[in-house]
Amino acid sequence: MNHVLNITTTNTPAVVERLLQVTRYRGYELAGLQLTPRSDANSLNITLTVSGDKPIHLLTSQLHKLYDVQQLELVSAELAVLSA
């Protein structure tokens, strides 16, 4: 199952590394990543697409705990389409 998360974080050197580390530790695979600096240059908008069979709340609850995360929104949860 694919999940898309919109995350607003502070713009620090290690923020992306922390997000990806938590994602990996929780057993999700990275399917897409988009970074966009906000107009104030102190924040980033991150669109994180992950895939995994575990409930998404296991990941979102851990991402909320990161001190760099200002806002987190689950945009969509859709089934992965397999083609032969």
The other form holds:
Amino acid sequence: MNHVLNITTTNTPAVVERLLQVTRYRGYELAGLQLTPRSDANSLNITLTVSGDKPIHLLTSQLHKLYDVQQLELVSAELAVLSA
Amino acid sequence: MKGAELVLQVLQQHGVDTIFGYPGGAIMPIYDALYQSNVKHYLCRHEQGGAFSAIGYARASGKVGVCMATSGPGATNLITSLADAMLDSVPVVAITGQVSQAVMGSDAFQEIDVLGLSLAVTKHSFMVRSVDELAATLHEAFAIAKSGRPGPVLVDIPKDVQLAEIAYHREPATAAKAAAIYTSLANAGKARALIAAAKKPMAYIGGGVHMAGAMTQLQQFLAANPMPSVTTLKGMGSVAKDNAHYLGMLGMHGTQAANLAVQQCDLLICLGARFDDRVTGNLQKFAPHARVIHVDIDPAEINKVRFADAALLGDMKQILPAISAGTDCAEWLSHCAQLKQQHGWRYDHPGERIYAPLMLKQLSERMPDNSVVCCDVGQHQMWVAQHMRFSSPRNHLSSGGLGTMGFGLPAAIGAKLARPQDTVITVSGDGSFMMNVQELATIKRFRLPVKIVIVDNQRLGMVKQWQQLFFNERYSETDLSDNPDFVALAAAFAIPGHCITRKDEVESALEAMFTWPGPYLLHVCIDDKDNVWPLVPPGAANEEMITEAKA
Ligand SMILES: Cc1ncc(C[n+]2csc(CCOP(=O)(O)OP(=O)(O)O)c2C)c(N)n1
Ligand SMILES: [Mg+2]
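Switching conditions: you have the form predicted on its own, so give me the form predicted together with the partner chain.
Now the full complex is given, and it begins with the chain already shown.
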């Protein structure tokens, strides 16, 4: 199942690696990645699409802990149903 | 002032007076600044040892431990210890020198991508790009290391940043404050209802309770809600020694009473623990009748491996009083007391040879109050957990999550420097001791009165035990019978020692060790056949323990 995460992070050099490292280590596959600096250039808008059989909260709860992550929102329709 | 001096200024601002490290090219400016600083630097003999000393310092004191290393090999040598701090949630700040920014990215001499390496083994890491960011970054590093669920933070500082000039105005350390702990008591009512309704409640206590400073609240909770309790390796010492309902450690080498009672309980109250696989055994069969209350500061631990019927996040000090409901379970308490009595330890080991569990019990009874015991990893580590009693988790430093051989000796150095008034004892194995044996030189240099007890079975005993039980007695590469003479080895570092082989020598040898004012090594030879019991075999439920009689 694909999950789409909208993430706002500080614009620091290793931030994308951190997101990808956690995603891989926690057992999810990368299915898409989009990245745009926000107008102030201090933060990034990232859309991370991952697939995996495990419940997605196991990934989002770990991503939330990354110090550079400012906001994280799960937008996949599948999960909206699950968590409702 | 230079960036290098600024580093030391900021450390002092955070109350750091003790650091562990090893110099090299890319961190020379900071070592130059140390030369005239009030911060006391303890030279380790391998960066892994230095970082373990920082961990020992942090765990024994509750303060942030600080270590330093140069770029490249210095930094890579830190990695194992940072991983250890990560898995055991130890607040450590590691400062590494990096090559100058002008040559970064060119495979310069001793250049390694330390920030990249740090991702899997730190809570967070920084690369400082400009001296203007240096102070703020270091403040942030301290705030992150000790806030929430603590952990290691690495700060990589290029040499040019260390050399750059900056006009330093002491800024308040609070400039960078980590997010305040958010405590949610939303599920407190649910938890109270579960506790009030439980017929067989059980407290399962991890390292998170003492790290939250909630030892008093825990005793109050257990007094107001009488129930049996068990602890993890990291939680040992959390329950007051006079609490009659304490059943010991649970898990793979836990006590029979602890494991049986947890399997039977109908409510498991998990306090600052994380259902580690060494605790649960077969997860599907773990505490099968229990509803679960889970209290933790890390949201990611909730529902990670075991579903929580009621989860409470945040400050343990606030949560424990909020979930107190009173219990009424006299029958269960007496059942558990009976389990404890029925499955008590036996020390009537036949023969003349030293029986490590008994020797450790004698050590535990003889050591001064508030002694710190630093373990290594293997059978001796499990015997320490089973047969020694501690009055606080700060007095039992054992590498839990990573299970890192070589932890004990350097951790003891850090513990001794953190708590010079208290006795510090390393209990190591003949395998583990050799993994950071070079730190004897640190003990020698600073005349640190650390007591070293080597439990020598001439084997990588824990691995040998598994070979015996699960690999058809094929003893592949676990024989250490040609180890050096440990007493002679200690003597080479001006540390006196003594070797014992018989039971009747133990008391006087311990007496001699504690009477001697300086560092001392006691070499305890035991039978290589002795194993750790009980043992929950891989894949089994915790009630399916193999005991000595059954083995
Ligand atoms: C750095 C490291 N390498 C390997 C292991 C695997 N291991 C776990 S226990 C053990 C044996 C330890 O031997 P010793 O220190 O003599 O302790 P004993 O079990 O004999 O008491 C080994 C090799 C480990 N835990 N850590
Ligand atoms: Mg051994």
